[in-house]
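Presented as structure tokens, the chain that follows is alone, the form predicted on its own.
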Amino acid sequence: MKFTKVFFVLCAALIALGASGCSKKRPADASDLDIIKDSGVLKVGVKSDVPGFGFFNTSTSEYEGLEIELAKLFAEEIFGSPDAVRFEVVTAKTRGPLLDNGELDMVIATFTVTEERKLTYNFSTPYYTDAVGMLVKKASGLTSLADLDGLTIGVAQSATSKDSIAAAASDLGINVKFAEFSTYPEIKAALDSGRVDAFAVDKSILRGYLDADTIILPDEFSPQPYGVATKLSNKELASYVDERIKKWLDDGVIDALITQFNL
């Protein structure tokens, strides 16, 4: 009884003692880059309701868009290998969070750059440049933003678009009123249903749910310079991620995925 008991006593020393001996102790000084190297994938966060820029095929079960194709050119850079890459589904009230907690190595998923983001955190050269723009029932016979007074607007969460709008209406004269939703299939599901009267977003995004019954207004509003979104003390990260961004950009990659994917 008692042999078996020391014998016990001794196996779980000796295990303990093989799984600190076996564990990887990182050195203090190791860099952004060296810490995503050692866990092996890059992972990013990336949309699934954005067709040209992130979007999830149910037919192929595969991600693609511009921004899947950018995480993946990252990943090749960083492990020679395209596929070694895990990718978060994000929104905008999400990616954020996820990127602070470091749960995410970067962020590619139409992240507007503005001075405000920047306090929080580092934003790569911007890789596309759009306009809000608004999505309406062409039964509606809505033209521009003086139509929608009193009206209501479907906005996502967190997203500058609400801010964008509220401006323009604000130097109009009109007031309108904002409802927030998690998705874009969302905003859509509101608009078609009459819950909101215009879905309010990047125009680039609301071309992937232009149908037969809807429109996009000819208004535009702020510039949005999409940039990739790496954590603020990821100092080296972000200096990598730029030189990358912008070495695409001067070589034509870029924008031979921006016809690639029809944007």
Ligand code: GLU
Given for the second form:
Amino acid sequence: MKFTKVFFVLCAALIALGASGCSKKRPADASDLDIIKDSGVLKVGVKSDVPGFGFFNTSTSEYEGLEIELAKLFAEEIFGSPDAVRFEVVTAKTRGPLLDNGELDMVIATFTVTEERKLTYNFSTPYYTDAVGMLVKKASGLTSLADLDGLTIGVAQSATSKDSIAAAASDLGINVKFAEFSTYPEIKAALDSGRVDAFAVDKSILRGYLDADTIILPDEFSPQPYGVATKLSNKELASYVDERIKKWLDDGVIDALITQFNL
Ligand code: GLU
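Okay, that's the form predicted on its own, but what's the structure of the form predicted in complex with the ligand?
Then the entire complex follows, led off by the chain already shown.
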């Protein structure tokens, strides 16, 4: 009986110490930006395989591209330093859940703004618009979507590519099959081994997988406006982000980056 009492007193003391002594408690009404400022670093989800947008350069061990520069501009605005940013590599499949669980403050990763996605995430005004395209083997002789009647197209899960190509195929009155993968390297491997006949996604992303044996077809489908995404409940952060993107569109900062990265 005595032991149990001592045990409970000790537990209560430890809990009290942990709550008040170790962590700085934020007020329940702390703003989104204050929470980020308290954390000391801006956590941004980026791509590592999209040249000119979000690309990890293995020879310099640095991330580079338009989206990397936008992340650094946000860090500069929030912390006064472009280096106060931590990049986390995301895919089409992981970027949403990482925002939802709070691991990321924002995603700047070729994230296409769609009406459906706006129900789940906040998106800024688009900073760039791409289009869906297709990568095929040169040796296949394929020249356009019309040639893919009855063939299989590799697409990524949680990407806009499947719906975009399906709509274009139905307009052409052809039938295509889809094989879905969770990452782009898997789709490229499937193309190389002949398991799929084409790899469809935004042209900017395809450029990262282009090699001597493949070509990007001239066809372009569905405009893909890219926006900065934040968690749906972070409304204050979303309007802050949108204001900055609009400002950088107006004052030529984004245009200069588009030129710098040859986009
Ligand atoms: N931009 C497209 C999308 O948001 C392709 C997927 C991706 O960005 O990886 O669905």
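For clarity, a rigid core is taken as the largest C-alpha set superposing within 1.5 Å between two forms. Positions refer to the first chain, counted from 1. All values derive from a computational prediction rather than experimental measurement.
- Message: Tell me whether residue 62 is among the residues that move between the two forms (Cα shift of 2 angstroms or more, core superposed).
- Response: For residue 62, whose C-alpha is compared between the two forms after core superposition, the shift is 2 Å or more.
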